[in-house]
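Listed next as structure tokens is one chain, alone, in the form predicted on its own.
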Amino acid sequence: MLRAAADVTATADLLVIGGDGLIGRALAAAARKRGLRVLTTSRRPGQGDIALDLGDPASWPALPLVGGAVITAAVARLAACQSDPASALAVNVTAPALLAARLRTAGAWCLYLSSDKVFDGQVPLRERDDPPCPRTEYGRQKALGEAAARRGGAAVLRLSKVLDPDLPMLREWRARLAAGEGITPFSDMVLAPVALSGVTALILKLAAGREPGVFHYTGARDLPYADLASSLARALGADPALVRPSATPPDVAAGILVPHSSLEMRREQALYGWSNPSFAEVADEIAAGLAKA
């Protein structure tokens, strides 16, 4: 159970702030498993227990007394960021930093969800204490906002590429090969990726601990996504010549082809025994999320 302030009676242990997107809805249905009280935030109507539009302070009602929140609303994509840097500047940096601060005021423990583009991806399994060196507009915000939410009281987890079987790409992928038709993914564009039960699973335990500080998770290798591809058309039984690996495109590569993506994980293991996952880990759990959907 996580622990709220001292002599403070919680109306939820767990705040899930972005609780309609990918990482917000997985999570906050495994705290529910585990018994957990938990309300979800939303700016679309109807979509959470609380109406939150992290884009405008101005309206946020008061925030209930839990035990911890995260905070996994962003503007993540990179070519949003890019496009309007002001709008995606005022979610991922200037509400985490404000919602901190309420948070830590009131007892509870927040965890900011970050990325591994707060580094260049030079450098393969980054150390956490090394400086930030963005190469994109969405990393310089998630670095300005890792400071800012620290700033706050907010402990920081940077993830690598999220995967789950009910992402479009993969979805789209599963059917076309189920169909005997080709499908053309990157073959000079890597990822490290981890699972999407691990984050929650991950999250639960540092919320469990109220631990301050940077966390890391993160694959341990990085690969093309062809290969992840391939790995999921073996998986699921398809043709592999059905695989069909392209280069990226010039206009999506630019800025973002780089080698790594991997961060170390030595706390996380001293911890908890929470080791860097292979990529065959991983893919053999999405290929068999797949194969069942």
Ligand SMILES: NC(=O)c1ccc[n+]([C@@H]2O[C@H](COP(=O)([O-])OP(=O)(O)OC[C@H]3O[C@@H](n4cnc5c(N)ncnc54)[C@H](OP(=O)(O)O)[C@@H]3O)[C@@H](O)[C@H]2O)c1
Contents of the next structure:
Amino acid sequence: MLRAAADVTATADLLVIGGDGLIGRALAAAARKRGLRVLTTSRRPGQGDIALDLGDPASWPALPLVGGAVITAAVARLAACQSDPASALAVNVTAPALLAARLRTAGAWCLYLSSDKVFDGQVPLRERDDPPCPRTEYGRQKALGEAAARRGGAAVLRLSKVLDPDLPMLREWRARLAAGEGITPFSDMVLAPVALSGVTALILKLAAGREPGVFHYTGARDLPYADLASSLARALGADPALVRPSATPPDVAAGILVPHSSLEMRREQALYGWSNPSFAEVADEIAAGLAKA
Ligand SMILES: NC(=O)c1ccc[n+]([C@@H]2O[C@H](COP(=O)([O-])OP(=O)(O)OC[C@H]3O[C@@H](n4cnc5c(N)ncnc54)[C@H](OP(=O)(O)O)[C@@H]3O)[C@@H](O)[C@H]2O)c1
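Could you drop in the structure for the form predicted together with this ligand? We only have the form predicted on its own so far.
What follows is the whole complex; the chain from before opens it.
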């Protein structure tokens, strides 16, 4: 049930801003599983513990006292940022800046989720201190959001493509392969994926350490979506001939067909012993999840 501002008095270990999205939902579940007291926000009526529309700061309730907060709510689709940049900017940049400043003032550690798309994808394992050089409106907004959130005292976690067996594209691939139908993954679009389980585990580590600064979590190497599909088909015991690689349509490809999305992880290695997962490692984890689903 949604609570009005005056009713939100409970303290929590973790506030997940955007509890309905892919990462927010999984993060809240993983944190609760570890025994943390978690509050979530949502803009959807009847969902989450706190009503929060990032596009409308005037409507925000007072935030509860929390140990840490993770800003997962975002306009995360490239096309949505492109078609209505002003609305997306309010959510991706203005709101995180305000939230980070308020949360830090109240003593909370805060994390802003960002993307490899703050860079141009022209070099592998991009260095974290390289200046942002985005090619898309989404990437430009994430770079601005990072800067604004950091000014408010937040840490930043840049992610590459996050995979989970529940993603609609992967479920559709699985269903079609199981039915003996072909799938047409892109042969010219690459990813250096990470698994959602790893993303939530790293965020909880960062929160426990109240780490400042910029963090990376991406795969070690970029390979085409077609390679991912072939790995999954193999692991699921499907006929490999059902994977029919195709070129990305020109309207989708504009500005996004870049060779690299990987980012270096030396800091994460030094702090936690975490390094860039291999493509095969992530594909195997996803295949195992799909096989169980
Ligand atoms: N998933 C990835 O592969 C990936 C990769 C790199 C970086 N990231 C970053 O990680 C973060 C989370 O990504 P995700 O994949 O979990 O995104 P997602 O599944 O699209 O979830 C985003 C959430 O933001 C919420 N939201 C959008 N506009 C809002 C508003 N005005 N007020 C309140 N909530 C609003 C959406 O709410 P509704 O559900 O109500 O629409 C949605 O639940 C984003 O910052 C994204 O840029 C993700």
